[in-house]
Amino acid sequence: MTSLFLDTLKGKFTSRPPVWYMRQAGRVLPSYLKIKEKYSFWQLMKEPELAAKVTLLPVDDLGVDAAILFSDILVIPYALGMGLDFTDRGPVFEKPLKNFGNPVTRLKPEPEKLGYIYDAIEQVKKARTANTPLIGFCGAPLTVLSFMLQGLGSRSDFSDAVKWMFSHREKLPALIDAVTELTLVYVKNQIKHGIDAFQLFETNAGLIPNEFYRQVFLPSVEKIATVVRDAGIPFIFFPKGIGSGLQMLGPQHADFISVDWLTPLERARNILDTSIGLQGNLDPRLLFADKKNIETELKNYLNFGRKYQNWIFNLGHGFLPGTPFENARFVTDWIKEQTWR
């Protein structure tokens, strides 16, 4: 496959950095909305025609480098017996794991359940163009952990989680292991049907403190990167709110490290090992302004582009509810239209 996005991860030389969104396959676009608008959430994601239509939808819409599987970081937990239902305000699980005294026996793997996932990537490889290429993803451990213990999602602090964390820190290895196990098997069955890159989602990096972070879970990241890239499939991290524990990563964590909104780029390039590539990190909040002040902050990638290859654009977290679609197209053709080399 000849492609911008992963020629750059592999090393080779690009006449332009590739752009892709995180969250590009759902709520920036209109025709998204409008297919929503007829299916809920969980028929989106588990009938696979539906999911590699809304996989490809921004290949076109935004003009993007690639294509990340519809799915949700969220089907781990489903997948180890966790009642889920996606809400107007979120996820929500029916029994939140910081109820129980031993948590871990509540888990029952059921790998199966995630068979509709490799239906949805064999589909987006039968519908997609020869030079999209697709990017797999899953959750990491912490980011997962939060939600089960939580039991609600994104509009949480998850702060009876972290209390959990730090008062039955004994019991934690034993959760970690059981997400992790299952993840790994969830990984494989992504590369086994085709998937192209794969990006690993800790979003909640920065709940807990860079040590912790490195002493507990950061063994399991290394463990899933080793599988993927032992694959011969580049591995991108994405440790959001991380800050200065970007230290603490090397080589053997990722290929790339995506960076979020809070960290300079070049503040990121100038701490890690060069060997890693970057990705990141535009604000998504300045999607919201006019054209006019998008593009001035804009033209500070260009010198960052120029100077280093071993990098692709994209925000610094995922696209907004309400994030103008106009907008979001105006950066993906800005970015297309510089002269970067």
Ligand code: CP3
The other form holds:
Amino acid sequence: MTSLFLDTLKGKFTSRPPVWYMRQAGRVLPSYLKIKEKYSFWQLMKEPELAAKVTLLPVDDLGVDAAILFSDILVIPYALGMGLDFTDRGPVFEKPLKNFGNPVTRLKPEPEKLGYIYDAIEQVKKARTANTPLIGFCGAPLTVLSFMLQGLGSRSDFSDAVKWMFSHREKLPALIDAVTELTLVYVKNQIKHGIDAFQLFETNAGLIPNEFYRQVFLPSVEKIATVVRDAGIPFIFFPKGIGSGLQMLGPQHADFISVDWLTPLERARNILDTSIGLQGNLDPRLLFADKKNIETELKNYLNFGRKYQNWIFNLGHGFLPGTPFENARFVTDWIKEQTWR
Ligand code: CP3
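So that was the form predicted alone. Now I'd like the form predicted in complex with coproporphyrinogen III (CP3), please.
Time for the whole complex; same chain goes first.
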């Protein structure tokens, strides 16, 4: 496969930075919103033909350089026996773990509940045009556990989950191990079925103090990174909100680090080891501005991209619901049209 995205991840020279977006399928495309009128989110994920179709929509509609598997980070708690429903208020679990004295005993790993995702990967391989790399992904243990403990997804500051973590620190390792173990099975299977790159979403990295994160959660990130990289698959880590905690991260944690909008790319570049590539970091809310304002902000990326090869253009977090599609398309085209080298 010839791919700007994969070449950049592997440290090769490319004519321009590659571009893709977090949440590029499920929030911004008119074609997705149309399909969503007919099917529920679970149907879209579980029917391999539909999942593959939605996975590939952004490649055609936005012109991005990679597709990301259409799934969700919460399939791991689902396969640990936590009933999961996607409601208008976001994801909800039947029984939040914070309600149990010893939550790990509630978890019943059923790896076969993830089988439909591997079928979707096979289907993407059949349906894609040549040279479209597929990114596999999952959530990192802190993010996944904060949803599991809290029980409810969006519009939550996860404060019950964090209170629980502080007051039951001795019970945390067993929970983290349970999530990590199933995650490793899941990741190995994604690789076996043919993903080309991998991103680990630690969306809630900023939920707890950096030092707590380093001691308790970071070793699991390294385990996941090692399994992926040992299989020859490039590994991107997205620790949203980690702030100055970036300095805890080293080459053992990732090939590329995805940076949120709070940390300027130049700053991240100065902090991180030169062997680690960067991804990011446009503020997704900027896409609600007009094209002139968007372009002013985009121009700031030119110097960075001309100076550094090992950078992938992306957002600092996923597209927000309601993002004007024309603006997303404008940003993609703009990045692809500049003279970078
Ligand atoms: O482009 C894509 O959307 C790709 C697939 C994808 C989804 N979720 C689909 C989805 C990816 C990469 C994710 C990751 C994810 N899921 C994260 C990490 C990245 C991030 O955005 O922070 C997190 C924290 C979740 C958990 C989650 N899943 C939440 C908070 C919600 C509700 C709000 C929302 O719309 O994101 C979901 C549901 C979900 N995941 C939907 C989609 C398309 C919406 C389902 C629906 O509309 O019924």
